[in-house]
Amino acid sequence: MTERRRDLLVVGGGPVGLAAAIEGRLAGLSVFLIEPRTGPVDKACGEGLMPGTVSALRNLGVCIQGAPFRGIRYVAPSGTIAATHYFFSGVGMGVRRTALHAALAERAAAVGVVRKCGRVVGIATHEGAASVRVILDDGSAVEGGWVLGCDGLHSVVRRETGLARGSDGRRFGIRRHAAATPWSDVVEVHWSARGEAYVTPISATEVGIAVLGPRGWSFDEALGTFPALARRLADVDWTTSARGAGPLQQKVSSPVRGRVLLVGDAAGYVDALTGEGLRIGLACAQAAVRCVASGRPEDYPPDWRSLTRDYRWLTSGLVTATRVPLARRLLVPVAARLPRVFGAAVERLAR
């Protein structure tokens, strides 16, 4: 059975998919959102929303509550503070991913997004056709004028449209939450010889700990590479179990093919190192909807390149450089010696 045709089909009901669906409705399009999971969707991520992300959510009419943070701090394994940058304007917000998802889902329902629980198994496109069909695992199909693939790191839409170019496979992320009063008004980024740990205030009584590093290490093993942080967390009660994600790097040949546009992590992902994936995802969702609403999908690739340029260049450079042990050891001392450079980089990623 084929559902009636919609203007826009959004595949993936995470935060970026919900934001894209909301953008579609605000642009006057009929929107059908397809997601196999029900209820708030969780994800292993740092959960720190940069000031630009907070502003973008506000513009969508999404109300969020969490713990504000004022900047980013780099910390050496010993616990020595190397560099701190406070945002020039605005504040970030630490928000549990489930709470963010619930707020976006509420707003999507309020603006009239129609949701269907199902798993996409195929995309049927025909050159020159004015529509595209999305095939679900129950044998049904949904037809739409355009498809936005917002289905994350392991995007089915990316694979089915032939836009995937593989994955690096070296870096993974793991996240847990601890019952602890935040000890800082910034997001702390702890560096070690093997990876990074992000400490994000989530509420007055909870912090999130996300670690990034090589395939195969456990959360406890990862935490052990940050001695000062491990000592601080030695006696805490963990409020969630370890949740992982990866491999982080995903490559695409293009973010668009015909009437299918890729948005967020589905459109290619470098790494979570700079913590701005959601900000970019929201900006690209807005750009993608603008392009399909005007019937100009050819405008999306240059828009996507412009919106993601700083993230791709800076993050790729950091990931590549820190694969060299000496460069990884020097990064925190260099940030301490060049605070203006460190601050400028943070500001470009925060806006």
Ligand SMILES: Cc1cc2nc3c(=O)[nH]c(=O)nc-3n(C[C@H](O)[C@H](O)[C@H](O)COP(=O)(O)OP(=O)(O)OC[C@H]3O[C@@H](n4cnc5c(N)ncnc54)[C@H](O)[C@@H]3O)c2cc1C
The other form holds:
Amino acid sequence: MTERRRDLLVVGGGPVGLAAAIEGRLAGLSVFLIEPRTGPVDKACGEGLMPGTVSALRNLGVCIQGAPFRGIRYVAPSGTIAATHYFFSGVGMGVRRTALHAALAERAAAVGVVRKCGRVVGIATHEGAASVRVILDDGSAVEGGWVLGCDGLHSVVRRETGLARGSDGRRFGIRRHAAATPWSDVVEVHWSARGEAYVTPISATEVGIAVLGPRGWSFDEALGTFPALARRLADVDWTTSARGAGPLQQKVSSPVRGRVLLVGDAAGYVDALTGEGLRIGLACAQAAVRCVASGRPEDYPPDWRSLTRDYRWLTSGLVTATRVPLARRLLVPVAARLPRVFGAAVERLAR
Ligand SMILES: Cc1cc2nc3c(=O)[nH]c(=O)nc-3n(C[C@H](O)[C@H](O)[C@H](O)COP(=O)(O)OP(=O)(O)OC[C@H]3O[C@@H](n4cnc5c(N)ncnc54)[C@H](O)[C@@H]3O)c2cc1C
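We have the form predicted on its own; now please give the form predicted together with the named molecule.
Up next: the whole complex, starting with the chain shown before.
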């Protein structure tokens, strides 16, 4: 069965897909969103919304609730050396993914986004045609003027359009939550010899812990490499089980092919090290909708490059540099001694 044609098909109802769908409706397009999971969707994430993400959500009319944080702190494994930057550009917010999803879904329903439960398994495009067909796992098809592939790290849309360029497969992420009163008003990033741990305040009684590191690391093994953090968490009750994601790096040849545009993690990912996947995903969702609404998909690659440039350069530079053990050991002491450089880097990624 083929559904009636819509202006815009959004594949993937994660935060970026939902934001893109809302943007589409606000631009006057008819929007169909396809997502296989029902209910508030969870995902491994540090759950720290940078100030730019908080204001982008506000501009979309999305009401979020969580715990505010005022900056970013890099902490050495011993816990004694730290570099802290308090944002000039506003306040960040720690928000559980399920709460973020519920808030976006509520807004999407309110502005008239039509949702279908299903998994996209194929895309049929024809050179010069004014529409694209998306094939679902139940054998049905949906036709739209444009497709936004917002289906995350392992995007089927990216694969089906031939835009995927693989991954180095090195780094993965895992998250858990602990019942604990946040002990800081910043997001702490603890550095060890093998990876990083993020501590994000989520509410007055809960913190999120996300670890990034090599393939095969378990959450407990990772936590053991951050002695100061492990001591602090020794007696907590864990409120969620470990949830992982990866490999993090995903390369693309281009974020657009014909009438299909990739947005969010689907459009390629460097690493979660600098914690601003959501900020960039929301900014690119807005740009992608602007391009399809004006019928100018050719504008999207330069827009995407410009919106993701700082993230791609800073994050890949940091990931590459900290593969060298000495650079990894020196990172926090150097950041503590060069507060302006550290602050400028954080500020670039926070806006
Ligand atoms: C450990 C870790 C920590 C992170 N910490 C932060 C942080 O603190 N702050 C931050 O801003 N970012 C962080 N990020 C990045 C952030 O989580 C992502 O950038 C963000 O989730 C991207 O959203 P998305 O909607 O593009 O993809 P996703 O959130 O992955 O959503 C994709 C959606 O597509 C659906 N889907 C998948 N396949 C199909 C299909 N075939 N058909 C239809 N639907 C499909 C999925 O069910 C899912 O709902 C972190 C990432 C990791 C891994």
